Structures are given as structure tokens and as C-alpha cells.
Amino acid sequence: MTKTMEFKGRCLCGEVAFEGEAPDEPISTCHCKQCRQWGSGPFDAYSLPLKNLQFTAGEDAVKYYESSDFARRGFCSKCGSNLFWHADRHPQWKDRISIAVGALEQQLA
């Protein structure tokens, strides 16, 4: 049986809020140039199936920047918080989303 965890998160101003339940998987860290430029350092992310992410507030406040030919980066249009990385045009990863660890309410191990 796969262990799962519940999570809640939001942007800095609280306009965007989300929650869900997903497999308990390790946090990944990306050191690519784009991630470092986007967040002024490595991007720590919790990756999960896209279907497991539910918005509880402000989904319309999320704006996306098309950062490559296969992925986009989501942020709050009010406070600018970096929230998501989604490879929406990549056949292998389009059904997953990576959430910025800093946007999660609880600390992940």
C-alpha cells in the first residue's frame, strides 16, 4: 500500500490557496539556470499527480509564464509568489505538477 500525505498551501498574500492528498514522495531540487533565476536559488518542489491538486481559493489569480517549449511556471498575480512548475506540453510529465515547497503550509521531511 502506498503511503499518502495531505497538504495545504497558499501564496504569500493568501489570494491563492490549494490542498490535496498525494503519494508521499521525496522533495526534488532543481538547480537549472531558469529555476535559479526564477527564485534566486534552487527550486525545491513537491511533485504530484495534477489531479490531486485542488484549489480552495483564487485559481483565477494564478498566472502562468511559458518558460520553455514544454513547461510553464505558475505564480500569484497579486503578490508574485512562485507556486508551480508544470510541464503541460511534455508527454511524460503533463499529468504531474511541481509545487514550490515554500508555498506549503506544513514542513515536509
Contents of the next structure:
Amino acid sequence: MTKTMEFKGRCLCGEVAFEGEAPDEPISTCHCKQCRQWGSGPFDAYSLPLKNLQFTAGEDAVKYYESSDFARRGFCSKCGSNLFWHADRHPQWKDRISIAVGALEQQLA
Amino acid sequence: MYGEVGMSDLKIYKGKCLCGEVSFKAEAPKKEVGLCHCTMCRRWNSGPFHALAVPFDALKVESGEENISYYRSSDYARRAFCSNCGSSLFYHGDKIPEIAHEVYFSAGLLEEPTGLKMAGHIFCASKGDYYEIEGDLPQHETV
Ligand SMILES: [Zn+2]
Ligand SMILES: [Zn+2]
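Next, give the form predicted in complex with its partner chain, keeping in mind that what was shown is the form predicted alone.
Shown next: the complete complex, the earlier chain at its head.
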């Protein structure tokens, strides 16, 4: 059995909220210029199967921007929080989504 | 807070959001990039906010002003983002007298190479639990 973790997240203004349970996998950090242009610095992402993500509030407040031929980026239209990177038109990756780690509830250092 | 260098050392900054709708130019004192690890900045950006202090008056919007949305994230500050692509643009403590004259501009927007250096880290006490702050630069618990 793969170890799983429960997660909960929300944007800065609280309009958009989501939760789920997914395999407990390490976070990765993307340093590409697109990610840095989007969120000031590297994008800290938690990747999981798309089906494991459930919205609990404000799904309609998420706006998507098509940042490439194969991917889109979701953000809160009210507060601008960077929320998701989703390669929705990529044959191998479309069933996964990367969530901005900063949106997740977590222990402080 | 963010790094101070000689006021006479002016630099031309150019930057734009991910979709390119919003672009900026500023002629301002050369500064270093500061990282803010507070929970609000990390919720907004996925990780620490990489910012550069630029005088508010020096920041010129070259295109896409109509795409700049403001979110009031506290009683004393607002955050600007591109309403088309969601890029974080700047943090402005507009109701904080000591810093109302400047904005903390997203370093990721800048044309590269930037020629800038990092100054240090603020709000380290609220950093995420999944990373460590590496290096020898100053780390402040708050500001
Ligand atoms: Zn929001
Ligand atoms: Zn944009």
C-alpha cells in the first residue's frame, strides 16, 4: 500500500478552498522563468492525481491562464494567489495536477 | 528589511508579467532582493516572495494598467496581480507610513540577467515546514 496524506488548502483571501487525499510524495521546486514570472520566485509544487483534488469552495473563482501549448495555470481571480499548474493538454500528464504548496495548511517551522 | 545600497546608484528596471499584458519600467536606486517567508506571501506565491523595493513614484506602468487588480490583504497593505494571468506584481504597504512610498516588486518579473544579489530573509519564523533556509545571508524572525 502506498502511504497517503490528507491535505487541505486555500488561497490568500479564502474564496477558493480544496482538499483531498493523495500519495505522500515529496515537494518539488520549479525554477523556470515562467514559474518565476508568475510567482516572484521558484514554484513550490505538490503533484497529485487530478481526481484526488476536491474543491470545497470557490471553484468558479479560479481563473485559468493557458501558459503554453499544453498547460494552464489556475489562480484566484479575487486575490491573485497562484494555485495550480495543470498540463491539461499533455497526453501523459493531463491526469495530474501540481498544487502551490503555500496554499496548503502546514506546520510552521 | 530589504538591502540598502548607495542612493546615487540608479538602475533601470524592466519587467513584465507572464502573459505580457502588464509591463513596467522604473529608474530607481539599485537594491538587493529580499525573500519574505510569511504565511501570506507563501499563500500568494506558492513559496517565499522574492521582492525588490522600488519607490512607488518611480514605478511606471508601460502597458496593461487595466489588467492590474488589487487585493487588500490586510488593513495596511494591498497586493497587485495581473487579472489575465495571475502573476504576482507587487506588495504595497500603502497604509504603513514608513513604507507607503515604496512597493515591493516581484523579482521574477524582471528581465534577465538582472545583475542583482540577494539581501536576506524576513519572517523566517513563519517559513514552511518542508524547506530549510540555506546560506549565510541574514535571517530575521520578523522584519
Ligand atoms: Zn483568493
Ligand atoms: Zn499577465
